[in-house]
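To begin, one chain is listed below as structure tokens, in the form predicted on its own.
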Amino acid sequence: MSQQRHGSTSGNGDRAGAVPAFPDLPEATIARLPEYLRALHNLGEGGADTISSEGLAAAAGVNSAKLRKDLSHLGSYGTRGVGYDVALLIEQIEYVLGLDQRRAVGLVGVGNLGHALAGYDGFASRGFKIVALFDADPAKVGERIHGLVVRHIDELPAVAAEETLAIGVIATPAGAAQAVADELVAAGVTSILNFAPCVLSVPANVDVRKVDLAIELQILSFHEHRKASLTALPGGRSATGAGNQEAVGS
């Protein structure tokens, strides 16, 4: 599928999306594309065929200028007076994110979090399928979770080759996460989603995304502390406006 094919018409005339077959995107743009995709799917399911940049930006929680710049990297400029074609833009973003291909996922660690992740329907609806579950605890090996039998971590290399694992998910305690990451890398997995509260050391060709819920709660705690402190200032200054402005500008 060629990215050139997806170029839409701009408001200035016949401006095709002259971008490479695979555009070199800024990291910040890559991070926002899934938000645009989520918003577009919601709009499409609601019956929308087109959407203005302002409407899509509001649905995605960004400003419209930033959205237009992001989408211009894909060769998508919309049409003046019409906006963006929802179905076409979904196709463009899914292509760039590689969601037009099946991504096999292996999950290591089937504690409470692992159980929840294994049963999350949102993965399948976005092109990801958990094909294997692993754990080092003999008491958990052989357990059936959402149709999958938990395998021992020692089976990881064989399963990774058999299933062509694209992504490894680590849901183990922090103390075990680095060893699991090493095993995933040795098995040829070069993309890792890490839920363990630790920093992983991996080769340069391996991409790691970290999800630490405790850190997110600590950041929210900071904002609560700041709002309470500002409210207590002499003169009764309200923190609501200042907090909102900073959140938008971040």
Contents of the next structure:
2 protein chains.
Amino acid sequence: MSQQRHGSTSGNGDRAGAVPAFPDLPEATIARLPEYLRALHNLGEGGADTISSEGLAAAAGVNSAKLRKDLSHLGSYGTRGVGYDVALLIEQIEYVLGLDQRRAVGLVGVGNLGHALAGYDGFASRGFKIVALFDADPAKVGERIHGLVVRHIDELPAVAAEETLAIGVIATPAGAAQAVADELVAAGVTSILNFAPCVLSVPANVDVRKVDLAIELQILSFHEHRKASLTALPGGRSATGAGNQEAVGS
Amino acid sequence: MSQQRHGSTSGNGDRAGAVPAFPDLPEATIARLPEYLRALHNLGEGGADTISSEGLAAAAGVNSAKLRKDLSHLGSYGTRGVGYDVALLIEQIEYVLGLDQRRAVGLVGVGNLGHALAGYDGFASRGFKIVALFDADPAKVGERIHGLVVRHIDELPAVAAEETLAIGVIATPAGAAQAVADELVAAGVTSILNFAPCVLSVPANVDVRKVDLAIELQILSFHEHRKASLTALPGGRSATGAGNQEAVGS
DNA sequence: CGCGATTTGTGCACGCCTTCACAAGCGCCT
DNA sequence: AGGCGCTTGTGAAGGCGTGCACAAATCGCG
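Given the form predicted on its own, state the structure of the form predicted in complex with the DNA.
The next block holds the full complex; its first chain is the one shown before.
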């Protein structure tokens, strides 16, 4: 690949300035990078110095050709005949994903789900820190959850002024989500993770990702339905080769 | 479309038998059906009898052409010049997704996240019922959560024998997930929703969907990183037209 | 009864993503 | 030093999904 991203081939050292001019990565690739990163961390802890595309692909649950193409978009960080340097590749992916910078997360809605998210280990362990909790219910304001005090949603602007919130997480009921999103945007948040089952309308420069737990179940329900109808049909073998998938992508 | 799925045009009545022989729907379409369904329910409660593809598309946050193509895969349930009959379309989508049958869900891992999932309204309100909670930690066994008693994971086979579990939800730490998946499969579960950050290996006839909350944050982090590098670049206007996306492939 | 307004259903073209297959490159062993 | 085996990086092909643009169909009104 002729794409030489940031000067030195040493692989690091000049990270500071905003040099990137990103080789605009395919969205599908970006969605897989975190998976590769997790697999690499596991392998690294297992004592591996290098890993082949085949090995890493297996650990990440993807095709090895796809993995190589994905990584090739980042640059040439592998060695032919050997494989990828685990530590170097971790560093590269973390750089591309912007994980070398601590990103502050604000969570709105401390209900059932929000409560769990506030204490979810997976966030902290991967470089995200929830720095503020908000809720509209006065009964919840003041409550202490996993070391953080719940503040009223109206305090959002004040908190955002103090510490820049990189990402806002919405865990409110659907009815309140749009209003919360508007407030987050007004407070300067440009990335939102939405757990509320509704469509959010935001300016073009704001990124929204939606996670709807019930939708996942409904998709599984469809496949159950399909499998059931297959086995009940003539020649209905027990759905061998039904083609299960292993990702969410979206 | 010449696809006449189940005899009567009345819209229901002969649902019982496994007639389907599914017009194998594109996976992308399936993933969007639940979103359409939610939008339809909202519209129905709003008192709408019919809805145009344009209107429904807006409510679901998609392109109207895409919506029409998606729905055309189910059959012709719209009326030209008028739109779609809300009630009929709800019924059709629910049928395709297999939501006309109550599906029992078993949840394994009653930690932070599992606890929240056990009480998540979104499941019950869309036809899913969590019928059993499991955990490996003896300290948690016996605990009562949202009306259900936590049982030890070893009891899974016994419970599955009593009531068929359609879907298994894994909310354990990554280390335990594969073992739990194996036990679920052994108990006859053929659909798994995995919240643990790891790749599961299962037989071909078992469907796995993965939801990794940290991955979503990392994807957002990438876009934050990209946007930041753009604004720091010459001609760096505030990222207008950055192209945000609105779904997760989930 | 016919006409125009409206909306669905879909053929088609385009672009993205995946997958295959292989040349290029690297290290090791003799 | 040379050759051999292994692995990466990538050109090319195929498939899938999206979006446009329009013909077909339906309703309501004059």
